[in-house]
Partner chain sequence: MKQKQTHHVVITYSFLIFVSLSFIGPMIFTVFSSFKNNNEIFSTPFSIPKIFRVENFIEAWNAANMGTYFFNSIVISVSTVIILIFTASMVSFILSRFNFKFNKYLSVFFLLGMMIPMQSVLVPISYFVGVLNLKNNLVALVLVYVAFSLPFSILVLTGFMKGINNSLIEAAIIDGASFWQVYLKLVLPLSMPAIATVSIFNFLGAWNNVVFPLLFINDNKLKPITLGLLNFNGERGSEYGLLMAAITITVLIPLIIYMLFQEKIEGGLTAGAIKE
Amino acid sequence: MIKIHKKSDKMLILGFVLPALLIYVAFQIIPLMGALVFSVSKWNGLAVSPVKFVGLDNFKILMNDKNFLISLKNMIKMVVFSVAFHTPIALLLAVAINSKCRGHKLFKAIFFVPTIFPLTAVGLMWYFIFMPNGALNLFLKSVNLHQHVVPWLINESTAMNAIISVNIWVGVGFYMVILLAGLATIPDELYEAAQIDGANSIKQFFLITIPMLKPIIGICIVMDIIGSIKVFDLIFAMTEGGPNGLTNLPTTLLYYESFRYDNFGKGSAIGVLLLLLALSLVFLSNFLTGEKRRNK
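For the sequence just given: structure alone, the form predicted alone:
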């Protein structure tokens, strides 16, 4: 057996860590620093053009930008509905599948399948379903519900709700798998003892399953918040932010400002605000579902 000297251990660890560290610095830290610099500058993205320092002007413009405020409202709506539906539905599905009901493997595969498709492909599929002559309207006509036939992605009152419903549908399977893994860690003895004490399935769910899964539920909520804030490809594939910019999220607005309107300063300011907002929501979520609360 080869005995490794302490100094050699450090070099070996450095050798494993260094490539990942360099990639992280190159693709995370440097772009983040660049976004911070550009957020207080005016620049059109061309290397030959000068970068002009403008202080907090980009942030002041955003606070009075109607399109940005609409995108913020859409993002909050997306986060609220995702958190309200993803984890509860995923938890119920995970408990049902974990009970080893007949066909549970097929059941698990059916709900997990949507998560393996790229969001762009999912968005295009639902675009064709929601279009005026799409599958949904054809179905409504076939069952004589003509009064409910609408151009879902063009109508201002239905476009954002259609996107949110697709986002909920596509994300449930992912959180279901995480919660299934959590359910597997709960000792069977707890349920057996509860059955001996006369606790029915509902009591076992609220007195054993929920408390034991609290840390994992907290992780799911944090991941859901971050994922909802980062949604881009689904919006882009289904509406491109329309109609009239009413389905834009800050992420799509960031893209338009930076790469279509050549306003990298304003685009970077949106990115910085998104980062601060995401960090605030994650800290708040951790505070509400964290260790301090669990220990009470």
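Having seen the form predicted alone, please provide the structure of the form predicted in complex with its partner chain.
Below: the lone chain, stripped of partners and molecules.
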């Protein structure tokens, strides 16, 4: 570390920091403050109409808003199913690929590539698979499963599940790559010793792999929770929140409330709730992983 004393050096440092600082403050910190202000205001987005202070009214309205409660329920469902499927599937795939079987690089690429595609493209791709006469139903008909043919994204009971399954599909590769990096850190000697002691692969998986990967599995779960809360593009491309607003998440409801119905205060209040949720999850995860570090 180089110490700074001279005034001219201080000016230079300022010059190096300023461009980033200005952009960051202008487009992230000031809007963040703005979100707090808007969330306690009533405003319809028109420059001519005043921004009226209404205290916590927006939050009270949300607590009794049927659509918001549906979106919360959907969010919880999204989080629970994503966590329940992402890491277990990703872990099995990572272990299989880590065995360096023939073609393991190709398999890895196949599972990973969807995670870097634009979610609008992924959403539309699946929209056409779930369409009433889309690929899924054509496939079901071709194998004589006519009774299972459903208009997936229009049907109220299947629409949210369809979106959740696409979210699971698109994210598995991401967690697989992270778990693969974790697997690479487990020393081979552990497995060799276990083999000599006569432990079969299933035992090795539960007695070595899982315990050694625990911290990384923890990271995956936290990232998954935070990621599932932020899902937006998929719903936007697949259902736009329909049918009857039943597939909205707080993120999409925020968008529709603000930019389709011009309830900027209500939209911002959802934004502030999302922010609080994200912050508390980050602190919780830091607390948990910090605890682990201290125990070591």
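Whichever C-alpha set is largest while still superposing within 1.5 Å between the two forms counts as the rigid core. Every value quoted in this text rests on a predicted model; they were computed, and no experiment measured them. Residue numbers count along the first chain shown, from 1.
Of the two rigid parts that shift between the two forms, one contains both residue 63 and residue 127.
Rotation of the smaller rigid segment with respect to the larger between the two forms, from C-alpha superposition: 13°.
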